[in-house]
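One chain comes next, on its own, written as structure tokens: the form predicted on its own.
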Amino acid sequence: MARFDRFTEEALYGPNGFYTRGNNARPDSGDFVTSPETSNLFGGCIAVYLDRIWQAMQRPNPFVVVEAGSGRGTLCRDIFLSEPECKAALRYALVERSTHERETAFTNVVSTCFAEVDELPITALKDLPAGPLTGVVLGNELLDNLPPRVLQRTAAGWSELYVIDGRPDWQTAPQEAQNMASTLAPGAPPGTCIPLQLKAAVWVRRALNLLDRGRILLFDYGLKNTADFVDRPIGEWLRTYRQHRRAGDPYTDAGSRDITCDVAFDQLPGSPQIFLQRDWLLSQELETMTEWAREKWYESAQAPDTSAMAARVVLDEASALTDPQGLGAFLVAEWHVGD
């Protein structure tokens, strides 16, 4: 028997979890995709905000930029590419628990873009670095995958998620969690089933005691509110993937799919400015990167050639990012350290 939290925690990072076993997790596999993965727009919207806020900060060098859960390294090679302002005093901690990803974007990036660099601005960690830093942390779809705990309203109070033999157990939560659950969604009937994201939260708390002045900026999908998930099947807010499509409940076969959890933003520390994901990339420059491909397109449209169908990918990846439906309408966090 495992709290669902810890059941998941071996799932996804065990000897032989999803993000462990290396081939599993990647995003070239169909598992998932990201908005590094969908366009190279995304760093460079990234690269905008770090200039902005390089500038900000009065130019400090050396400016340094953890990003968490970094995967293949595809956002940092993108920001880099992009050449910002920045780039010369930017130092790039990619922190990522899986080895042979984190082996694997350490390579990329070097290969991409310092093949003939004497001294590397990059490093490549398993966990967090040690501070106090100045510059930003960023982490990209990387809360959803920190496994919450499991709570559901009963007649007699709150009861909590528990794994037995690869099914679901319902057992009384113990009182400071029904506690914190009664808190967040005073109210709640019957039936309710709330996430308590208590690693999330202090995964924040570690970022936050990291910097002595920066940024924190998250992105995920989720709600602003644990209130709203009252409403929410459990099914709908906690889910398992595999190939780009749901892949069943989360409680068997374990190590062989994705399991991931919308983000309740409001459980987080601090007091974070939230967006959307569309509203952020467009206040970081979207328009004015794709302008020439709209210019292209609609030049050629008639008679589009290869230029024209160029931009057209473009047009249709800025698209993507900022779709409301999807990938535009994942929330951004962002959090003000030593202002």
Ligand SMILES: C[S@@+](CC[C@H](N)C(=O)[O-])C[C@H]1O[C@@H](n2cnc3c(N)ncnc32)[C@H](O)[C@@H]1O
Given for the second form:
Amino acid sequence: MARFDRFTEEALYGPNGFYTRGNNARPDSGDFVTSPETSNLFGGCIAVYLDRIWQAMQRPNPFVVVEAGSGRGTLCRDIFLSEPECKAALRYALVERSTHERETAFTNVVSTCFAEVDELPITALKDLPAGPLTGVVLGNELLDNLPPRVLQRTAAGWSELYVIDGRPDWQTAPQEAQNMASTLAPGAPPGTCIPLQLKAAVWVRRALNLLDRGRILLFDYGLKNTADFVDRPIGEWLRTYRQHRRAGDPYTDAGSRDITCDVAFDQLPGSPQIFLQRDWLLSQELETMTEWAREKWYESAQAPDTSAMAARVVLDEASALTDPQGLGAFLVAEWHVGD
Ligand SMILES: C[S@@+](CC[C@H](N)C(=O)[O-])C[C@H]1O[C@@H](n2cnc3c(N)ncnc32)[C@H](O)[C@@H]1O
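Given the form predicted on its own above, what does the protein look like in the form predicted together with the ligand?
The complete assembly is shown below, putting the previous chain first.
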């Protein structure tokens, strides 16, 4: 018998875990398509953001960027290829728990961006580095992969989800977890399930302690308030994926699929500002970046040649990143540290 968060921890990151095995979690295998894997425009917008923060902070050198849950390193690659103004001061740490992903990412970024460079401005780490640092901590779709505890409202209080022999089992929750759940979702009717995202909260606290000055910027799917989970069935916000398709309940075949949970942003410490991904990308010059493609496409839409078709692809990618029913509805949380 295992508490759900411990079961999921093993299923994702244990010796045969979904992410440990690495080669399962490839975008080209279709397991997930994240914003960086959708378009290099995402990295372009983050490069614009990094320049703005660097300028606002009086151009610190070094300017450290820590990217947590960096996967195959696509975002890092696209940031460097965007040639931000802060590039000479930039020291970039890819932080990735999966050894397979981390090593692949490092090799990919070095061979694409730094083949001719003697002193590499990037490192690859298994966990957050030691602080204090001046710069930015970034993460795309990290928090949803930090396993939650799951509580269900009963007539008498709250019960907690365990997994026994491939089946879900609900047991009376410890009192402190019950208190937390009651505070986060007061008045929830019996049958309501909510996530308790303690691992995500602890991770954000560590990131906040890492910086002496700078920002934390995290992108993920989820809801602003835990109370908003109340009307949603558990299978809607606690999901599994294999090859880009929903893959049934999470309780069997540990390691065979991704297990992911919508993030309840109100459970994260430090009162971040929250934006919609769509608005945030548009505020970082996404439209300016795609202006050439719009012009090219309108010019040649009647008889498109290959360059017009390439422009169309860029416009489609920008639409996907800002789609109000898809990636555009993701939330962006930003914390300011030291100013
Ligand atoms: C859904 S993937 C996102 C990958 C990439 N950021 C992207 O957007 O394509 C989540 C990644 O976070 C990694 N991860 C999970 N927990 C982590 C932790 N505590 N520190 C660093 N990486 C972690 C996983 O191994 C996985 O590669």
